[in-house]
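The chain below stands alone and is given in structure tokens; this is the form predicted alone.
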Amino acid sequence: MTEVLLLGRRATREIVRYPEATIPTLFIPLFFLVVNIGQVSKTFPSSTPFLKGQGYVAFQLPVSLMFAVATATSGLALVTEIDLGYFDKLLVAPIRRSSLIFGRLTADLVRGIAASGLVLLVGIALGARVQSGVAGAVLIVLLSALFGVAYAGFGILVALRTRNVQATQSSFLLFFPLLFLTPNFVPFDRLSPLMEALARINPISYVIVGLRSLVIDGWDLGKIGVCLLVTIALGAVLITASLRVIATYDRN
């Protein structure tokens, strides 16, 4: 645990030291939030049944939260260390290899909390009301950050497998089609049959629905529970895969 905390503190300091790596990841979700509201808010006024009296910003806010936390930043930092040769030094140090992964994920948790908190505040400033209250707002931030940690496992996996900056950077682009195959603009029942079928088998849909329920519905324990379970399952698969790769990682 001490190793993880030390490596996590080091990775967190990198975030503070190099804000230019984090700022672009905040620009994208805020840009999409403002643009989507501007384009669609008149089409779906607050009287629209699925908005339950709120503006369209409340419906789009969870999508922007996903954009804010699903980045390849840790993977890029890791592959940079591989290129510079510093990662080899860490491998021969008297620490567990798994600590290298969990240290990076600790920094991702900190980054996710900060990024999702900022996006949530912007959404509230634009008119969203969190129906689940202050406790619900805290839970939104934590669930978003946990999803960011889970997805970071994919970027780390690509970095360890390919040892290539371009491949690791492109791993973020794979999130775009997954995000758009969700009820991101309208609920499930307003999608075409094919799109609804694809959205329902996409696990990210249920993360968005769970976060959205905290904003629009209040405390829907069923949706929140599914959101948490999907996040945990996704993290278990991706992080376990990363741990297996680093356990057999060959410096040559």
Contents of the next structure:
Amino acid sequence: MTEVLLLGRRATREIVRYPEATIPTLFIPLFFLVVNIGQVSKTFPSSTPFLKGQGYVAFQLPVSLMFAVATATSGLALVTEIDLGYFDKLLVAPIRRSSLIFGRLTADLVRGIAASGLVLLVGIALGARVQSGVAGAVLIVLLSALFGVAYAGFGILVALRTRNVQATQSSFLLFFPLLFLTPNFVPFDRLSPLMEALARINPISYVIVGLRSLVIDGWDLGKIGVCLLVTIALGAVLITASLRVIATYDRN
Amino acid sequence: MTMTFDTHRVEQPSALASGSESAIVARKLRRTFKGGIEAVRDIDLAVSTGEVFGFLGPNGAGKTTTVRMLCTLLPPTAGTAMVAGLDVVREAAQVRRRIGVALQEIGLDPVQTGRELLELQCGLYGITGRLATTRADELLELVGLTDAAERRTKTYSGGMKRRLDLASALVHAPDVLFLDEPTTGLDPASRLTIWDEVRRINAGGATVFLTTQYMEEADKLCDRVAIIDNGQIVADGTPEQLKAEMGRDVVSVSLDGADPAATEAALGGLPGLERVAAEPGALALYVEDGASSIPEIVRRLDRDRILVGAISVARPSLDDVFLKATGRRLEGQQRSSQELEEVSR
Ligand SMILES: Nc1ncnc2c1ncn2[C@@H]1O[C@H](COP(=O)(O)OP(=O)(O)OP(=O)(O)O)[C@@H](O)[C@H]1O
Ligand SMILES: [Mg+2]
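What would the structure be for the form predicted together with the partner chain, given that what you showed me was the form predicted alone?
Following is the full complex, with the preceding chain placed first.
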């Protein structure tokens, strides 16, 4: 446990000292909030039924939150560390190998909280109202950060498997289609039949729906529960796979 | 090393047999990489506790591969290895607690400061809080980086990085220290600093296993040396033994255009001559006593009217050992100038 905290502190320090890696990941979500919404809100005025009296920014906020937390930063940091040889130094230390992954994920949690907190505040500044109140806002930040942790497992998995910077970098691109095959612009029932079918089998949809319910509906425990379960399941799959790769890392 | 640990080992006869005297034992250690590259071919090694052991070989000889196997980073394809009396495969976790490692590729984290890196390293070995701070201070002092302690390691020079990497291998006072080419790429002054540090660490009780491409390093720093070439150990012993096996002295006759065959023929019956080796533009005569054979060499060459260049005498170096064992010289190696006593004609 101590080693996870130590490695987590180090990874967090790396994020703070290397803002060049984090700032670009915040650019897209903030751009979405400010620019995209400014245009779309003419199409969907607050009288639109699914907005429940709020501006479109409230509807779109969860998508921005997810963009803010879903990054390949940890994977990139890991692959760089492998390249530099520091990873070998850590592997030869008497620690559990899983700590190397959990240390990174600790930093992802910290960054996720900071990034989603920031995006949420910008959303509120642009007029979104969190119907579930302060506790709901805190939950939104935590759920977003948790999703960021789960998603980081993907970058870490790619980093460990490929040990290649470019491959790890482009792993982030996988997230784009997944995020668009969701009710991200309109609810499920306003999507075309094909899109709706795809969106309904895409687990990411339910994360968005859960976060959105906290903003627009208030406390819908069913949606929140599904959101949490999907996030945990996604994280469990990706992180378990990463743990398996790191356990047999040197058998090349 | 605790008493309980030692008594525990009594129950493992094989570990005891080698464990009490030997810091490192390898038996028929082999590593084959994908594509059939045989990097290390069935090597046997025995390094006694308290030794500085030099593993000497040219590029691609298999030094790093051997070190990585001994450090638990790479599983052997075949054979066994024990470090500090523990099997590197079956008891890898315990081995890691007992060893310190500075790999050939310096493993530093560029965004941490030197102090942070050492304190983290302490933490990974269970040294935390004030103890970690004190230990980091000691080590920074030891490697002369106290002034640079608060700087991020990416601002360090190559020599500073090497020294910090060395310090980070020492946080837990390891029983066995592995250094893979600790001085490659360093200027002569930094090289001497590292040598001093290695001697001090060794004097503190650690067994040191170091790889090098430098004859001089093996010669000056190491109690015992093994020469590895092409994945196999071709010679081993103390530097003195190895050199003594070569015969006493090497007289080098620079041909300067003289006919090699005629020169060799003229010197054929020289008293005390063990063998003659042809080198580009020179003949190397391995003789019992170099200095006193010079007059006879000159007399014989005069007699046959053979005109040669300089004649020089040197004690055999490890380079000669390498030449004898492999039939090649280590690239970039020269007999160092102090070893040459120029004898003018
Ligand atoms: N991961 C690997 N996959 C395939 N071949 C490898 C691998 N690592 C090393 N080799 C090969 O094994 C041989 C020995 O390499 P090794 O790195 O052990 O040599 P070395 O003595 O350390 O050389 P150097 O002085 O250049 O560091 C070389 O032919 C090398 O190409
Ligand atoms: Mg090497």
